[in-house]
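A single chain comes next, written as structure tokens; it is the form predicted on its own.
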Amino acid sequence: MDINPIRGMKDLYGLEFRKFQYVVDKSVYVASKYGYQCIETPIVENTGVFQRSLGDESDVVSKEMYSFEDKGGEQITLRPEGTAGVMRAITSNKMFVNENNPLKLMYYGQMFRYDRPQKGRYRQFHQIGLEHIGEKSPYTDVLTIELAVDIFKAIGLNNVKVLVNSLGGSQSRKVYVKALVDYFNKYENELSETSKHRLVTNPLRILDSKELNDIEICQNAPKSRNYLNKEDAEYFEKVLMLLEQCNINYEIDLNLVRGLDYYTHTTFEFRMSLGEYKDALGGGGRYDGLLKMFGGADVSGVGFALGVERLMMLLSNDVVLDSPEKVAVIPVSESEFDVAFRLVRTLLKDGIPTELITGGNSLKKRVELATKRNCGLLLIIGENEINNGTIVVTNTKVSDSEKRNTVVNMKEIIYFLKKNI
């Protein structure tokens, strides 16, 4: 039997599994800021959810979604995106929402896409999404790309920059279509096969398209900008000012479309500006309609999704070592396992983090195994201490050795630990 994990997929233990959690707390500290509340979808949607919002074009949909019969003979999918699932989890549950009611939901979650593995991209990985629904305005989407920023800052990374395009309404977006079409029909004989098929199904993927040949005729077709109606540049002009207004260090890219087929107007992407990790972090955009799609009202969005990996990838480890700084209870030998345990028990109903030490055959080990757990304050009792009503408690951080030692009365301990710690 192999048991290695199946491959683009991994566990998540001990530093990894902290700087997992370090990059979720923080991004979920700072959308609470902004108004945001948590929601989870089920990990398992029918496939129909994903094929509806995502596009059959998109290289999700067409080449990397887990999706299979079940034993009903139902046709489910692992998501591949967490937007999906919310719009359908928001008409599920029929949950009010207008332009007077905005709804402000994050999640975060495996996603699954069966896509070559490679350094902070597997098949199986984690993302942290956004969504306000109900409101449209230049104003949301800033703050939206704002939002996103701020949790890039709380959890370390100052050199993120945003590329920000616009693909413009469905009157635009019709008008550069056709200008694309016209544009990539001269080079058809030499476009990838895949461009080809999506000359015919979807133009705007073949700006999206990762071979080489594609992408050196993309880089000059029609831009999106050039094409915008007036109240469509009016719109991203305004998404720029604000972003300028900021201080949010941002770069149009008129070849920005996104991988997936719901964006309107407004599209962006997160990229470090500095540094050789040249892959998008995340990104998102505006999407009209796309509640609509579900069977729910006819109302605008924006949100982004973020790649925890990658962001993992780019945390130095001295960020998550800072964790609480645990106390170790260590009973000199056996004769105060008792007293040792009930003490732990007493400082952890009390709040304080504290590990009991009874592994090792002496107090010597006990007192390096304490060191290895990143235990600071060590709590020593023996049967002198127990006779006395105190405690040896040894400060592991202080280098002399005179005054790493203090002895304190038992009764006083948690009082002492509470102004040490």
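Here the structure is a predicted model, which is why all the values come from computation and not from measurement. Here, rigid core means the biggest group of C-alpha atoms that superpose within 1.5 Å across both forms. Positions refer to the first chain, counted from 1. Compared with the form predicted in complex with adenosine monophosphate (AMP):
Core-superposed comparison between the two forms: CA of L12 displaced by less than 2 Å. Annotation: Cα of S362 displaced by at least 2 Å between the two forms, core superposition. Once both forms are fitted on their rigid core, the CA atom of G389 lies 2 Å or more apart between the two forms.
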Second form
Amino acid sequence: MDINPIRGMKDLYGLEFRKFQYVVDKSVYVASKYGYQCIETPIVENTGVFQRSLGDESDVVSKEMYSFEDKGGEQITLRPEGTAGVMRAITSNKMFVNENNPLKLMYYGQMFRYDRPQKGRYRQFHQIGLEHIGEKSPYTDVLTIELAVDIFKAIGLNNVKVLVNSLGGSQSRKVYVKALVDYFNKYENELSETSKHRLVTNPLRILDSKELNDIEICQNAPKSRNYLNKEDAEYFEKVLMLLEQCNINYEIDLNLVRGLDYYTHTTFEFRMSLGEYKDALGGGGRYDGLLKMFGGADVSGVGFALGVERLMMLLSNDVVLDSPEKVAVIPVSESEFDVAFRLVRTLLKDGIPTELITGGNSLKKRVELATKRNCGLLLIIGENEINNGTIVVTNTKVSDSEKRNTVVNMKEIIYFLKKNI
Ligand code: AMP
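Would you generate the structure of this protein in the form predicted in complex with adenosine monophosphate (AMP), following the form predicted on its own above?
What follows is the whole complex; the chain from before opens it.
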């Protein structure tokens, strides 16, 4: 039996788990202030849920999905992203939404993409995602972006830059795609096989190509911003003006089309503006018609997803090291195990974080074990203490040996601990 996890997947424990929890807790806290509520959708969906909404030609659908046939012959897929499942859930559960009654939903959990594993890129990873569905306005777009910036700040990342672009609505997009086809037709013979195919099926996706030659050709390709009709251009101008007003550190990136088919109007991506880290921390944008595609209301939405592992990589260890100070109850010998056991239960019931240390075959070993487990106050119980009704409390965090040990009356131990933790 191979005891290693599947390639590109890993176990989450110890410090890493605390970082994960920290990132999720802060995000949920900030988003709840903006009026978001959590939703959890299944990790597997019918393959069609992703295929149609993300686009057959997107890298995610064409190359990276974990799709299987289940025992009943259904084609199912481990979710590669969260938006499609949320749209499906809104429709399945008949959640009420229209232009005046927006739904603000947030989720977090595992995503799966069969990509080449490397630093910061896994086959199983976590995303935190938010969707604001119903309202369509530059104000909503900018508040959504500011929410992401607030999440970054809450976890201590103050140097995040926002890249923005606009793909326009369906009318502008049609004109833009035509311009792209005219341009790429001139280079048809030089394009990679995948891009040649996309030229016929979905020309916009050529811009996502990772082939060097394609990337070079794409550099001079027409830019969506130049093909926005008047209304879409005004919408984008307003977004930029509001970003300015909110003092958000942004930059226009005319090549930002994002990898999925459903984006319209504002698209954005988050990157560190200082330091070595170059990969995106997350991204998102506005989407029209996605809910309608699932049989729901014809309303627009805006949302983003953040890569939790990317955020964890940038998080300082210090912020999660501060676990609550724990108490250790250490019986000197086996004769005191029963008393120690009862004391541990009393302290736990009173809300005091406590561990019973019976391992090791000497008092010295047990003290070492307790210190290793980050227990600050050690309650040592021996025969004398039981006879006298006292406990010796050793404070391992104090360097002055005179102040280290205090003899406390057993009856007053809870009062003493609450004062000293
Ligand atoms: P996307 O859904 O592709 O826009 O991705 C949003 C964010 O999720 C990215 O910016 C990354 O932070 C994160 N992400 C996407 N794919 C992976 C992956 N394979 N491993 C780790 N994080 C990922």
